[in-house]
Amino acid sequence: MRRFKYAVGILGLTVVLLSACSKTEEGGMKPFFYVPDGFPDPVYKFQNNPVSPAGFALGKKLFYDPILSRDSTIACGSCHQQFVAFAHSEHKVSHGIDNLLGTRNSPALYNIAWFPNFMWDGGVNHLEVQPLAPISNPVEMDETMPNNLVKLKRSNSYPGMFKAAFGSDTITTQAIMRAMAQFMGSMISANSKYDKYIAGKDIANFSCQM
């Protein structure tokens, strides 16, 4: 049953992660973030934080970089794995720093630009705030943002990446959160048979049979 749920989640996942754009059926190019046919307007306001190639690349690097954890062993991507729809495979509960166990498994992340709140209990209500919860959790990444700012400022690569993304090499918590929002908000699942049916495509081949 567990593998089946992951397979269903992966079936519809069409995440733009490896390049700036993805090809449409008409041969054109989709931007990092787009609203698929049949989807409502997103909850997250990208007008206030437009996705750019540099911002997306910075958010992706931060997402997969364990530097954000206390001892640089755990990244966001450690518990949000792309091949299982950005959940945590083969674990009842997620494993964090020092192999400590949490109380829940990591939720999947795709289509989160449409979420009004986050975490299993809905305890976070804004995409740009959500990463602060796992970063500061003592059994997840167990780090503080002041410490992370020091580490990122000492990096050879990050100041330049922040300047490319936001026009300044000054690294702030807000800039970190906005870059990660650009990356995570661009995780879009909209290509399953059901999605195509709702969009009015491939209706003849849709059925409930597995």
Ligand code: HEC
Given for the second form:
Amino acid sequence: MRRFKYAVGILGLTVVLLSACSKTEEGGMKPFFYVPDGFPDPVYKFQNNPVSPAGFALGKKLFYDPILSRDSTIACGSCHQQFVAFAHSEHKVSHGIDNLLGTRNSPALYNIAWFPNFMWDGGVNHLEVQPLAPISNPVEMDETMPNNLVKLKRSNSYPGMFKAAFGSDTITTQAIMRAMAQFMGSMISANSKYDKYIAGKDIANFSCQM
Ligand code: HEC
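The block above covers the form predicted alone; next, return the form predicted together with heme C.
Below, the chain from earlier opens the complete complex, with every other chain and molecule after it.
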């Protein structure tokens, strides 16, 4: 299955999230987005939307901010929880605004820069439009982008963050989508036993045992 193609167990998950960079095994610093050894080129074109510290920080803030939902109660991070690889723990199906139940479970989010499409049925074909689905879904965040633009524009922090990330404090839907793509696209899992084996490291230690 597509989602297991580059996959690894949650135990092997190394997510580059909390700071600008993370330490490599050699002690150097990795950038937000990098292509791990043994991985193919990503599907998402970061050349058109280079990850910057300000863009990543903005995407992260948006991801965890319930302001994007109709009544400011549900964030992306409500259903995509970092401690379980950005899935939704202990829920058969996700629940969103007004405690309404969806019909599907939240997939874990990692290595999605390599995905050619999204959702369990592959119904969304680009990372930069994917957030429109949960934002407008009546049982998830139930909000419109015009309303979100109004809310973000009148906030104290967002205009400055957009200016830092994209050079203009004019907030647009495209800039929102690009910031979130920078954040989500940088969620990388690449250090499991399997990944090390594929990268040609630790070959002697690879077995089916955990
Ligand atoms: C109410 C719970 C809920 C919220 C809130 C939510 N999601 Fe999701 N997310 C899901 C579910 C359920 C799916 C699978 C949907 C499907 O297959 O139709 C999903 C799928 C995804 C995927 C595709 C992953 C894959 O493997 O194909 C991405 C990316 C994603 N969500 C990002 C976001 C972002 C960004 C936000 C905020 C703008 C968000 N989600 C808000 C529940 C949620």
